[in-house]
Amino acid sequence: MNGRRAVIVGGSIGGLFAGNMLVQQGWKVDILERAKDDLASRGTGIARHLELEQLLKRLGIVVDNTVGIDVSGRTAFDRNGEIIVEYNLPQRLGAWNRVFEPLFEKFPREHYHNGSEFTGMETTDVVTKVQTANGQDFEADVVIGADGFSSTVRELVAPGVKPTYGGYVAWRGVSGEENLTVEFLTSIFSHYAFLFLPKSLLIGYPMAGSNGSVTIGKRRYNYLWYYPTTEENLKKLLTDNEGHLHENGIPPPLIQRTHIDELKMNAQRLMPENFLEAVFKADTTMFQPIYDVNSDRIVFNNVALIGDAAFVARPHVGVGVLKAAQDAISLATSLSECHTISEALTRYEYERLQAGKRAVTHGRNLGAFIERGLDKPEDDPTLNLPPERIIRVSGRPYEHVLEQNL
């Protein structure tokens, strides 16, 4: 299928997976991508899977030790601040630009086009026009949707399948390693720590510098902390000092500054002392709404949706960039293998559609305790989450938790 062209939706780590594998394969694509800045400064710490760093280097992205910061294993905190149990795991934990920078890129700049909203398409016999806000038209024989939960390309062609809230938030923050006190740098900053609060749960791990540094002393400091949420508070959390709310996410620096205090304000009345400078000293705080997408399909005739365009499973699970590289790698090496443009689609849905289903059961699962509002995940044994299983089974492909039977 050498020379047929392809349109993708959205361009971040999915998009631009997919985009450079078609490239390699002589594919003319071209990304869409509504933002118009770079995409470069969002995102924060990520799990570096081996599965990940295979993929990237089938592009020929270089893959060493400064992509991230490795770690022996991971620790749980009670709501004391004490080590309660410890899982030994190498793993190497990331940022997320360290991904999306190569990826980047590697892409042909002339056919990524920022400022570029997807408003839908127009299929005529096999070729299909896909419109923009700005009035510009392109042609396909792909569309692939990869413009994440609140996809468009989902709306348009799966209306009914819609992101459904968990009852939660994970707040985020990153501090520089520079901010930090001895105290903590020598006892929470090397942990993947997770830290069990009442009805709630903080992970904290040590990430690349801003600038990619792993130079001790220009590190980073990432907290994420689930957080109980009403539906009600959601829509307070999302609207801006103007009073726009802002659906799909707010940006980080129209957060209203009233919810940063009530957040530090949670912080030390629940979190012990010596985790509270993970909230306090962090330069940047964002928070994000958790939600399920469940798809029962991701192929509609030549449009194919991956990542989280097609699944979203809570971050609990940890694979959230690696999902969508490997929807990308499966959908681009079926077109790569198949005769047809609809064997490959074909293919592609029985490869990738199971895979995306366990991962959203295996998120709901570990959040579960704090949707029901429970005051510890083992308050209910029936979801089996004590402290030393979550510690084992989060983060990591749900394969491996089946495969070694956790």
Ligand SMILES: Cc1cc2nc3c(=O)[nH]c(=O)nc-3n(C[C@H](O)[C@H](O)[C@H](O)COP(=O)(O)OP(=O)(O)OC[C@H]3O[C@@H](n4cnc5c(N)ncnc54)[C@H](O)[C@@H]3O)c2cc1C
Contents of the next structure:
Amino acid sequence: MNGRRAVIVGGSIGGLFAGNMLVQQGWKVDILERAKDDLASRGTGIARHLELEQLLKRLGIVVDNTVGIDVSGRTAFDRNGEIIVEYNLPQRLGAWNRVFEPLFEKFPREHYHNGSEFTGMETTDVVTKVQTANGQDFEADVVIGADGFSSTVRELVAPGVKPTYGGYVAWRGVSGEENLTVEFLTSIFSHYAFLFLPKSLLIGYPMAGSNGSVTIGKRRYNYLWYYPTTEENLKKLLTDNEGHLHENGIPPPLIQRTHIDELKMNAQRLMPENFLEAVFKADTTMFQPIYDVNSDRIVFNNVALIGDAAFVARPHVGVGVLKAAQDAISLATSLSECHTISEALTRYEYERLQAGKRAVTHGRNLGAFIERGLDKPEDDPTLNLPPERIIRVSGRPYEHVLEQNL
Ligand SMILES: Cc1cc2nc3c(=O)[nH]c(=O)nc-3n(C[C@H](O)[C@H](O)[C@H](O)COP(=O)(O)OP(=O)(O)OC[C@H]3O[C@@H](n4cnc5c(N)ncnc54)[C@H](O)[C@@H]3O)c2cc1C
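Given the form predicted alone, corresponding form predicted together with the named molecule:
After this comes the whole thing, all chains and molecules, with the earlier chain placed first.
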């Protein structure tokens, strides 16, 4: 199928993985990205799994020990800030932009279209005409929807599939190592920490500095606080000072000051002293509403959904980036090894549908205690979520959990 044309909607992790693979295979690829500006300046921390490193290497991207910070395991802290239990699991923690940037640099610049918002498509015979809001037209043999949780491509091909809100948000913040106190740096900073708070959970870990540096003194601290928020309050959080509702995510600078002040008040009320500066010293604060997206199909004629457009598993699982990469690689490999597009897309769906469903279910289970407003995850023993299990099974592919029977 050398020389075929693909249009990819969404130029983030999933879109760039698929785009780079297909270009390597001799396809003509255009990526349409709604954002006008460079995405690289955004993003906070991610867990870098070995599987992700292998997929990056397949694209010829160098992965060395400067791409993240190695930790030896996870540590659970109780609401007083005392260590409850530890679990030994070496892992590399990275920054989102250290995955995005090399993928972006590798893709042919002239075929990456910033400010191109996909609006619709029309198929005649086997060719699909793809339209954008700025009046551009692209022709494609295959259309790949890599446009995230609120995917417009999915809206067209599977209008019944909607993101469902999990009843809480993840507040995220990042602080420079140089601003943190010696006490924080020695007792908290280097842990992959799980802080169990009333009805909520905070995860914190070190990540590379904004320039990618992993040198001591130049790194950053990243936290993510899962916090219950009603749908009504979520709307308020997503509304800027001008009263405009940003349903698909509010850019961090537009979050109203009062919401950040309230976050800090809640931190003061609920968090132990030794963790407080994670929230108070953060120079970037943002939040992510927790949604599930669960699909029964991810292929529709010559259209395939990948990454968050196909399935969104809550960040407890920590595989959003890896899953998007795995979807993209499976799709591109099928397109290279099968004789027809239809055969390739059928194989892709077969390979990735169940993996997506498993990740969504795992994420829902891990977040069930916050969604249900339980004070502690152990309050309902049927959830099987004591802290010692949460720290073992979070932030890693569900396949590991199954293989090791955790
Ligand atoms: C800027 C940015 C920063 C992120 N930072 C982090 C992080 O720090 N930690 C983390 O765990 N996850 C982060 N994520 C999410 C993470 O990338 C995804 O959860 C996961 O990797 C799946 O990637 P994806 O490519 O499927 O979807 P996404 O990363 O959500 O990308 C979807 C892309 O599609 C574009 N798009 C949407 N609609 C249209 C349209 N109609 N036309 C054209 N383009 C469209 C969006 O602008 C976006 O770039 C970030 C995502 C983005 C976009």
